[in-house]
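Just one chain follows, in the form predicted alone, and it is written as C-alpha cells.
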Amino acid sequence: MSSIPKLECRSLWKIFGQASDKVCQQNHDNNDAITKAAIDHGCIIGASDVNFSVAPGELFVIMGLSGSGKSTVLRSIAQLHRPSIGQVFLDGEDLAAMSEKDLMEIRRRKMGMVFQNFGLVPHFTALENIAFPLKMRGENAATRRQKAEEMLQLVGLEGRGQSYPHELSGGQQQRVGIARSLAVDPEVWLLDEPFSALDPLIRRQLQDELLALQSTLKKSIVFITHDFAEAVKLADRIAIMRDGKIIQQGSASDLLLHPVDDYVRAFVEDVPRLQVLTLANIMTPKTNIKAASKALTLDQSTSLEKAMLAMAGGVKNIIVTDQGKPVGEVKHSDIFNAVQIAET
C-alpha cells in the first residue's frame, strides 16, 4: 500500500450543542479545556480529537459500543457534520474548508455511503435506485442504465432490474445500496454498520461479497462496525472508539496480543485466537536456518491454527517463510505459549 494517505483525520472534533461554537473558540489548543467546557456548557462530544489515515486500497474499520462516536466520525468525514475543530483530507484537500458546493461534487464523483436503513426510494426499481446518483450529476440515460445494469451484475443481482424494494430480502436491499454507492465509481467508500440489521448467515455471506468486491475494486474503505469478529474479517487495520476517543489502533493481530486497557481487552476475548494470530506474529526472527528433522515450511501468514493441524504429525519445528525465504522459525510449543499469555 502507499506511504501517502487517501484518507486522514487530524485533531477531529464534533461537539453537540448551542454553544459549541463557544466551546470551541475559547479553547481550541487544549484538549482537556475543550472537554470541560462542553460539559460545563451542556454540550455533547461526538468526537474528540480523533486521529487516523486511510491508505490507497485499505480497508479501515472503526469499532465501538453504541454511542462511542463511530458514526459520528463518518458523517464528520463525508462532511454530513460538520467538523467542530480539526480537519479532513482527501487526496491532500481539507474537506472541512470546503464550500458546500464543492462538496456535493466531492460526494457525487469520489464518495460512496451505505447505511445500515439500506435507504432505497420505494417507488424506484432497483436499476432507479442504483441509477440515481448518476442521475443527480447529470449522465445521460443511456450511461445511466448501462451502468446501473453492471452494478447489478457486480453485486450478484442480474434479472432483478425491474423489482421494487418491497419485491427484495433484506439481503437483496443492501445488494442495491451497495451497487448504488460503487455506481459513480468512488475513490473512497464509507459503509455504517451495512450488515447489522441482516439475519447472521446473509450477513456472513454479503462480508465475503464485500471481501471479494475489494480484492477487485481496490477501494479506501471506511467501515463502521459494533462487532470485533467482523472487524476481524473485513479489516487491515482497525480502530476502536470509546466516549469519542480512538482507544487503540492497529491489526487485529495487535489488539489480540497488546491491548492497552481492560475496554479492548474485552472487546478481544472472545475472538478465536487460533484462527486470527499468525506465524508471523509469535516467530523467532531467524535467516540462517538449517532444516531441522521433521521441520515443517510454512509461509508467515499461516494462522496459528492452520499450523497446527500441519503439525499433527509429530512435526516439532517450523520454517517461516517470505516469499519462499526464511525468515524466522516456529516450535511446537511457542504456539501455546502464544494462545495462552494472550489469555491472561
Given for the second form:
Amino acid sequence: MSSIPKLECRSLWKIFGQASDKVCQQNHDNNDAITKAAIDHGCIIGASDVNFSVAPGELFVIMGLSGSGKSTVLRSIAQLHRPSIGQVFLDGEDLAAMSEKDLMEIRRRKMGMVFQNFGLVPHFTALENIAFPLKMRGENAATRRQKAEEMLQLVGLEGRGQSYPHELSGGQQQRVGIARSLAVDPEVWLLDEPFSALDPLIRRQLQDELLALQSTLKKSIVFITHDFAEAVKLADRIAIMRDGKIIQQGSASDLLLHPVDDYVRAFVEDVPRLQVLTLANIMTPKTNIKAASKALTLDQSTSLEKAMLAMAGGVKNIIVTDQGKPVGEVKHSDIFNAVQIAET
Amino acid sequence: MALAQKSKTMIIMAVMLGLASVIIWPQQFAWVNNAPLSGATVLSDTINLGIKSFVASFKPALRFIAGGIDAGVRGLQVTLHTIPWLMIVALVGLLGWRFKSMTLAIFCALSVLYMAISGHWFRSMNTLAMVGLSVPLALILGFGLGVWGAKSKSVHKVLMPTLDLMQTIPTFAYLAPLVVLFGFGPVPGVLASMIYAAPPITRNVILGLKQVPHDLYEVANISGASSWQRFIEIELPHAKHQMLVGVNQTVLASLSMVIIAAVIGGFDDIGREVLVATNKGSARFGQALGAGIVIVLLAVVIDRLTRAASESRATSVHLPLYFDAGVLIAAGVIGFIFTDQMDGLTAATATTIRSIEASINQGLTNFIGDYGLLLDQIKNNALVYILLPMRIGLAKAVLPFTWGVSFPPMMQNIYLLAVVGLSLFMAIKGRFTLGFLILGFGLVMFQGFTFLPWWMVVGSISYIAWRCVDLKFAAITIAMLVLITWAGHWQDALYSIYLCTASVLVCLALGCPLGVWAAKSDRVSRVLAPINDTLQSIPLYIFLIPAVALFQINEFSALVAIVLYAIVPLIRYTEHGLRHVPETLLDAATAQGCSRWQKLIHIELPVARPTILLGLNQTVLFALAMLIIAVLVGARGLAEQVNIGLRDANTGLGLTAGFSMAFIAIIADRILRGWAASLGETNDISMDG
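Mind sharing the form predicted in complex with its partner chain? What's above is the form predicted alone.
Shown next: the complete complex, the earlier chain at its head.
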C-alpha cells in the first residue's frame, strides 16, 4: 500500500447468537480457539478474522455466495451491527469503539450506503428520500431541496422528484437510493448488492453509470456482489469470501493467474481472460528495447483481446509501454499461452 | 405394538366406565362429587374492604379527578347544545364529502338530521359529550402504552395479557368499582369507556410499529437519524394507516361503552333512554326502537367517517377549504337567527315521530296478539326441548308437565346403556376422541350442564388446554378455575358456560351455512356484508330490543340477543376461509371428478377449518361479552352476579364475578386459537383495514 488507507478492517469478527458476548469476553489464544468457543456456545459465525484496507478513491469489491458473510462485513463497517471482535478504522479512527452518538455524526457526514432492496421510505417522495439524510443532520429546507435536486440530476432522474417509490421502476428506485447515499457527500461509499435486484440490461447500464460517477467522484468504495463478472468489471481489487473468511484478495488478474485454491479457481473459470488480463500481466519486463521493424507499441493496460485484434495484421511482437516509455515485451505466443492456462 | 394398543384401549374403556358410573350415580359417589373448596365471600369482602380504605385515604385526589372529568363532560355538553344542530349537520356532511364521497356526505348529514328532528338531539349530544371526552383520553393512554409496548420487550410481555383482561372483563364489572371511587353521573362512564376503548389503539400501534421493515431501520441509522428522529420520520408515518384503523375501533368501542354505562344512571343520555324503554318490554317497543335507531345512526356515522378518514388519499374535491368554512358559518348563522323556528320545527317533527312510535307499539301489540301463540310456541319449544335439558338434564327435564311424556327408569337405563355402549364401541374401534365426545354429550344431556361434577369440568378443560396449548397453560387454567370456585362462583360459572355453549351451538348451526352460502353466492355476500358491518358496529344494547319485544324477559330472549350479536364473526370467517381456498386445489379437485358437494366437504371446509375456528373463537368471545348485557333480559349466572355487584355497589362481588367471566373468556380464547393454529395456516381478517 503506497498511501494511508481510508478504511481498514483489522481482524474483524462478527458472532451471532445469545452467547456471543460471553464468547467475546473470554481470552482466546488464536482464531481457532475463538471459532471453537463460538460453536461450543451454539453461536453462528458471520465474519471471521476479516482483514482488508481500502485506499482513498479505491473501489474494493467483496464477492461471495449468499451466506458467505459479505453483507455481515459491510454492516459491521457501517456499524449497523457492532463487530464482536476487531477494529474498523476510518481515517485512523476506530468506529467499533465509537459511541452511537459519535457514529451518528460520522454517518451524517462521511458515510453513504446503498441497499439491495433500495430501502426507500414508502411515504416519502423521491426528493424527500434523497433529502432525508440532510434533514437528519439539520440542513434547512432550501439547502436540502437544492442538494436533492442536484443529486436527482446526477442520477438522471430530473423531473421525477415528486414521484413516490411505488411509482418508479426498480432501476429508477435504485437511482434514488444511489442519490440518497451520495447526498451527504460521503467519503466512504458502501454498496450492498445494489444491482442484484435489477434485470440484466438495467444492471449493466447502472454499472456503467457507477463507473462514470466514480471516475469524477473518487469515493472510497466497498461494493458487495455475488456476481464475479460484476466484480471484475468494477473492481480495483476484489476479496473473495467463503464461510465468513476472506480466502483471497487482489486484482482481478491476480485472482485469475494465481488462484489460491480450487474454490477461487472455480469462480474465475468462466471469466473471459482475454478481456480481464492486460499486457502488464504477461509481458517480459525489458527496458532496453530496439525498435524492431514489425513491432507494435501498446500501453500496458491494454487488454489481451485488444492486443490480439491489433496483431491481426501479422504482427509478432508488441512493445509494452507505460506512459510512453517502453517497459516490456510480449510475443504472439505469450498471449496464446495465457489463454491456454485457462483452459487446463 | 399391538399389545400396547390393546392395553391403551382397555385403559381408556376403564376410564370411560369410571366416568360414566360417577356421573350416573352421583349419590353413590358423593365423596368425589362433593362441592369443591369455596372461600364463599372471603375474596369479595377483602376487595370491598380494600376499596373502602382506598377511597377513605385518597378522597381528595379522587374528587379532583372526578371534578376534572365532570367539568370536561359538562363543558362539551354545553358546547354541543349551544351549537345549532344545523351547523353539526353541515359539518358531518362536509367531512363525509372531503373524506370520501357525496354519497357518504348525504348519508351522514341525513343521519344527523334525523337525530335533530326526531327529538333525540339533546340526549344524543349528551352521549356525544361523553364519547368526546373519553376518546381523546383513550387515545392518549392507548397510544402511550402501544409505543411503550412496541419498544420494550418486557413491557410487551406484561401488556398483552393486560389488554386481554381489559377487553374480556365484562364492562359492568369495573363500572362497579368506578362508581364506588367516583360516584354516579358521567364520570365512571367516561373512565370505563377509556379503559375499554384503549386496547384497540394500543394493539394497532404495536402492530403498526412492529410492521416497520428492518430495511427502514437500517436506512434511518445509516442516514444518521437519532432514535427520536427515526421514530418521528420513519416509524410513525409508516404505522399511520394501522393506527388509524385503531382509532376507528377505539371510537366505536368508546361509544359502545358509553351506551352501556347508562346502567349506572345519573346522566340523561340516549343509552339511558333505550335502557328504560327496553325494560318496559313490548309496551314501549316503539320508543326503544326510535332511540335505538339514533344510537345505530350515531355509531354508523362515526364508523364510516373515521374509516373514510383513515383510508382517504388525495381527495377528488378541489374546492378550497374556505368554502367549507363558509358553509359552516352560514349554517351556524341561520341556526342562531332562526333558533325559535328551528325548535318549533323539530318539536313538530318529534311529535309526529312520537306518534309513529306509538303506532309501532300498537302494531307490535297487534302482531303479538296475532302471532303470540306462534312466538310462544317457538320460545317454549326451545326452552323445554333444548335449553332445559341442557341445563338440568333429561332425567329431570322430561316430565309429563313439560314434554307430555315421562322418562321412566327403564327408558333411562336403556338411554344410558346406549350412550355408554356406543362410546365403548368407538373406543374398541380406536376412535377415542369420538368415543369421549359421545360419552360426554350423552351424559351431559342426561344429568345437565349445571350438575356436572367439579373435578370433571376442571379435569377435561385443563386436559383440552394441555392438548391445544401447552402444559403451562393447562396449569394456568386449573389455577383460574380454582380461583372461580374459591370466590364462590362455581354454580354461576357453570350456568354461564351453559348459556354460552347453547348460544354458540345455535350460532354454529345458523352461521356456518350462511357463511358457506355467502362464499358460494356473490349476491348473498353483497346482502350480508353491510348487515354484518352494521351488526358489528352498533352498541350491544340494541340487540335486546327485538329480543324483548318478541319474547319478553327470559332465558330464550337472552339466547336470541346473544345469537344476533355473536353470529356475525362466524359468518364472516366461514366466508373468508372458503373464499381463500387456493384456486389450484379446487382445480385439482375438479380434475379428479369431485362434485360440488364433495369439493365442499373434502377440500374447502377442511382447508378453511382453521379460519372458521378463529371465527368460532370470536363468536365465543362475543357471546360472553353479550351475556353480561343479556342479564337485562333474563340471563343469569356470573353475569347476574356482576350486575348485582353493580346495583348494590358491592365491588367485591362484581369484580370476582367479572374476573371469573374474564377467566372463562381467556381459557376459551387460548384453547380455540391453539386448536386453530394446530390445524394449519389461518386467514385472520380481524386486523384488516
